[in-house]
Every structure is written in C-alpha cells, then in structure tokens.
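Below you'll find only one chain, the form predicted alone, shown as structure tokens.
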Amino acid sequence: MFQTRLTQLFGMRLPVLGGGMMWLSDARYVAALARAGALGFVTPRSYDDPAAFRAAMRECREASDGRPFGVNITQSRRAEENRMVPEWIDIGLEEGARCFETVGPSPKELFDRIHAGGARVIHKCAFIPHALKAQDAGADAIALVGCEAGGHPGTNELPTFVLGALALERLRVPLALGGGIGTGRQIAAALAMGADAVLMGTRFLVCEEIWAHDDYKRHLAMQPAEASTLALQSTGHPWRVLDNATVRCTRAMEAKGASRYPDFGALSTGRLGRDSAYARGDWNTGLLSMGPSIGFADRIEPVDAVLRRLMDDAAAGAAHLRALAGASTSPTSHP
C-alpha cells in the first residue's frame, strides 16, 4: 500500500516497524508482526543465556512464514553489560535475521559486524546529531524517538514531528518516526511529511502475543494518553512510563534527595515489572514502559487486527490529502 525506502530496503509489505521492548519482544510477538508486513526486534537482552535467546531466534524464524524479522542490540552505558553483543549479532546472523535494531552507541565496528553478516541496520536514537553520528558510521537508516516515546527517550524535549522535521533536512539515509503514534492517520501524517515509516511500541501492548498478563493489559486499555509519565528524572535518564503506586515512591524519594538509579534499588530495575506486572498482573508495581499511544489502545486483539485497522485509517488519512491537493489544483469557472 505504502513502499518506501525503508520497506524496499527491509522486506517490509507495511512501513510500520514494532520496536524492541525489553521482555516483551519474543519470538512470537515479532513473528506475529512479521505475518501482518511489519518488522519486529527479538530483544536478546531477556533472555538468561545464549542458548535460550537462539532458541527464541529459532521459534521466531519458523513463525514468520518467510517474512523477515530483526533483533533489537541495546547497548548498554556500561562497558561491561556489552560484553555479549558480537554473540547476539552472530546467532541473529546465524539464525536468519536481516534486520537490526541498535541501540545506544554508534561505532563502526558495530555496523561492519552486522554488514558483514549480509544484514542491515538501522539505528534508533533520540537526538539529530547522534543519528548524523551513526549515518556517517555506516547506518542503512535512522530510527528517531521524539519526547512521547515510551521507555527511555533520553533528555530529549522535543515532539516527534518536529524532531523529524528537522530531521528530513539534514539525514540521507531513511528515516523511522517513533513516539506516540498509535493511529493510522499519523501513519499518514508522517509520511507526507516525508519519512519512510512509524515505529511502535505501546500501541501493540495490550496485542494477545505480547505475554504480558491480560489484567495487566486490560488495565492498559482503559487508560488515557495522559497516563504516561515521566520518572525518575533527577537521574539524568528519564523513563516514561505509566503512572502507578512506584512512580509516586520514586518522587517521594526524589524530593528527598535520591538522584542515582541505585538510590532507587530495586523500584528502578526493569525486573520488577517484569515479575509483577507482566506476570502476575500487578500494574501498580514497577516502572511499565508507556507512552501516550495507550490513549489509543481501547481493546485486547491481535496483532494483525491492530496493524489492518492502522492502515485503513491511514489509506484514509492519505486520500484526504489527496482530495485537498486535487481541490487545490482544480480548474475555477469564472461567470
């Protein structure tokens, strides 16, 4: 329906790319996205091993029908914690993944790796001249998050669309729009404006293939836009997430001065959340990676539900421009 660089460049039949989310991302949740036309990130990072992400790798290529899939390579502030990322690129390039979602740092080391490999990249960032870092390093294109991105968005202040107007104006490479977009007619929107695809993450959390606790993504599919919030800010990374009983501990604790994520313990790691809210539902407990797209996400389907309805929404939001454009330039009759 839409072809842009980036689904000629990735194999994509939609330009809608499902971002990596930490634990959430598996094997059949990014297949699922691959049998709609989309493209999903497998997230190495959770999982306990080598052996158990290459047999979520595995699953995720026997589930997607041929379709192609990608991995999420977040790397992390600290030396240390990336220790595994050439054997996360190996065993994605080993079990067919062509796509590549990098995180963090943009060395070129990094992008000759997975180039070597026959794959691609593409690298998501939430500042300009990062993505102008990793384009000059060898990225085959550039994912942008603007402020309303759920997750860690970084200090970035500014919208989406402005961020990718901005950007259209100095990037070569195509480029994705994340960060609040949940309906079709952003879809639209974003690609009129010039960029080659959306991506999503919190519209496809209360998907049946996302694990995630049907409590938990009942709770989700009540919420407002206005449920997503900012935490932990006096860090220095901020996490937008939705506003529950632990984000209101970790303000308390702000006021009294905790400015570090260890200050915080264990309410700052990802694995709270996990153990409480994706598995048992718990949604008061644990910082939840949230943008305000949630505001659109009124209802538990699938995956493959989600993505047709976006994109009649946004063949609709397409053929309104096409109606102005043709009004504008239609003869007048004169008396």
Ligand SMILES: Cc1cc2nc3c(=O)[nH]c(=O)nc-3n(C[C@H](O)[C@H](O)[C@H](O)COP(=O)(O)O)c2cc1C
The other form holds:
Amino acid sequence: MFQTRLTQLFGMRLPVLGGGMMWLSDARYVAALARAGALGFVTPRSYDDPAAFRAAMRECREASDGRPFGVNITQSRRAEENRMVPEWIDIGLEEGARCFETVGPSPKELFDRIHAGGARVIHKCAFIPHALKAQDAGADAIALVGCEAGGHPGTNELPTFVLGALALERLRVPLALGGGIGTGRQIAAALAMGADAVLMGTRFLVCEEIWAHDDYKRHLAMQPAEASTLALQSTGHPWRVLDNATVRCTRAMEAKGASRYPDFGALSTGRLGRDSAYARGDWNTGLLSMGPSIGFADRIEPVDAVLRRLMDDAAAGAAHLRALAGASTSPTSHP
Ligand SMILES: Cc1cc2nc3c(=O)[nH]c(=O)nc-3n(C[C@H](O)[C@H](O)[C@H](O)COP(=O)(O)O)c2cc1C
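Any chance you could show the form predicted together with the named molecule after that form predicted alone?
Shown next: the complete complex, the earlier chain at its head.
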C-alpha cells in the first residue's frame, strides 16, 4: 500500500521518514523504525566521538533486519562545527547507511560524496528556494518542513500544507512533507496532495524505543498541541519546543535585552535538556524540541504500534477520498 517515488528510492515499506532527532535518534530507535517499515536517521552529533558513532551504526545495522536505515547530517551555521561532516558521511557509508538526511548548506560536493559511496540523499529545508538549490546541486529528494515542525524550523512562517502545495508546483524530485504531522489522515492528505512521503519527529517522542526518561514521555503524552511554543525568537533562529520553565526564563531574559544565543548561557544548549529532561525526567528544565503534533501522542508504546495505527488511519483516509470521488462521478448519486 502507498508505494511512492520515495519508498522506491529509499527501499522502505511505508512512506514515512523519522527525521533525525538530536540525542534521541540512536541505534535502537532508528532500527525500530526500520523494522516497522519506515526510515530513520542516526544523528552523529549525539555521540562523543567518531568511534562511538561507528559503534552505534553497527548496532543499528545488526538490529535493522536488513531494512534500510540512514544518517542525519545537520550542518551548523558555524563552519568550524562542520569539520566532522566528511568523516560522519564516510563512517555512515562504511557501516551500511544508504540514505542520508542533510540539513543546512547544500553544496554539490556534499551530495557528490554521498553518491560516490552508493547512497541517496534527501535534503531537508524550510524554504522553497533552498529546496530548488539543493535539487540543482544533486539532492535525490527534498524534505520540506513547515513552521509547525519541532526543533529548528528556521524563520519560515508558512505552514506545512501551504509550503507543500507551493513546492509541488516547482520541484522535480520526490518530496517528503513534515511539520505537525501526527495522524494517518494527515499522511493520506499529504499523499493525496502529491507528496511522496511524510517526515515526522514529535509524534515518535513518546515511543518505547526512545531512551528518554519515562516521566518525560508520560508528561509529553498528556500535552495538548498548544504546549508547543517558539523560544529564542529574538535571536532570529527560533526553536520550537515544549512550553516550560526554561522557556519562561529565556523570555524574561529577552525582555531585558538578550538576543544572541550566547546571551542565554547554558539555557540555550541542547545538553541541558538532555541531562535534565531526557536523562532524569525533569521536563521543566532545558529547551526541549517538540511541535504541536504532540497533541496526537497519548500513550507510550512501541514504534511498530504507532506506525500500524497511523497506516490503518491513512488507509481509512484514502478510502474516504475514493468513496467521495466515486460518489461524485456515480450516475446514481445525482438523480
Ligand atoms: C526532539 C527533536 C530533536 C530534533 N533534532 C533534530 C536534529 O538534530 N537535526 C535535524 O535535522 N532535525 C531535528 N529535528 C527535526 C526533525 O527531524 C523533524 O524535521 C521534525 O520533527 C518534523 O516536525 P514534527 O516534529 O512536527 O513532526 C528534531 C525534532 C525533535 C522533535
């Protein structure tokens, strides 16, 4: 069901990508996505050194039952933080990754290096001009994320479905749509519109295979969509997160003039959230990437169970559309 250009390109069973999630997209979670028929991306930045990343890739390959898995290459705005990118790509290729999710600049050399190793690349961005540039530079596919996306959606203010509809008029390569997607009916809608897959992050945060503390996941499972908010807007690089005490603290600092990431000290680092919320369940501490699709996550359960329900709902959405189309063309329905 739902075979698309992207399921063919990446060899996954379902038109669902689990976008890379800093600290959380480890071997266990990415392999669980792979076994369930989706495609996930290990985040090398989450590891202390290349050896630890390589070990995670090996573990992922062993646990993936021969299904495809990928690597997320998130490039920083600061060039000095991208020194490791070539090595991460090489390790990923050597350890069996055949799909890369790239974010940030999209020079031809980046895609050439991945292609030379026999892998494919989907470039993720939030603006159509960036998507077109990446397409021209050789990206095999594009993932576009709307302003609803958890994490760093950039300064784009267009919602996922507006962005997607506009992009589909201009892109040649397959498109995955992300941001705010957390139900099967949304998946059906994205495919009906012409997208080749969806890309999701937030909806999977409460999965059993996500290593974060159960207290944190239980808290997330109770949150409505409105619990997602934009932090650090004064910096020009907003961060879509869980509304909590740290967000309120950064807003108080902004009211007093803070406007650059360093102005917020440790509060603006991902490590604070990792050590407090993920490791200890203290959901009030740290800026914790999360979008409004958290409103669709109501229990902790395995990745496989979430995906099965999503795809059943997507099938129901597709059947609904078929029935509507049939009804409107049936000669008996309009006497
Ligand atoms: C906890 C979390 C961490 C994330 N970390 C990264 C990251 O390191 N690199 C990246 O490219 N995207 C990251 N993202 C964005 C996701 O890959 C994906 O684009 C986004 O979650 C899709 O929108 P959704 O959250 O509304 O499903 C993160 C998202 C979340 C929720």
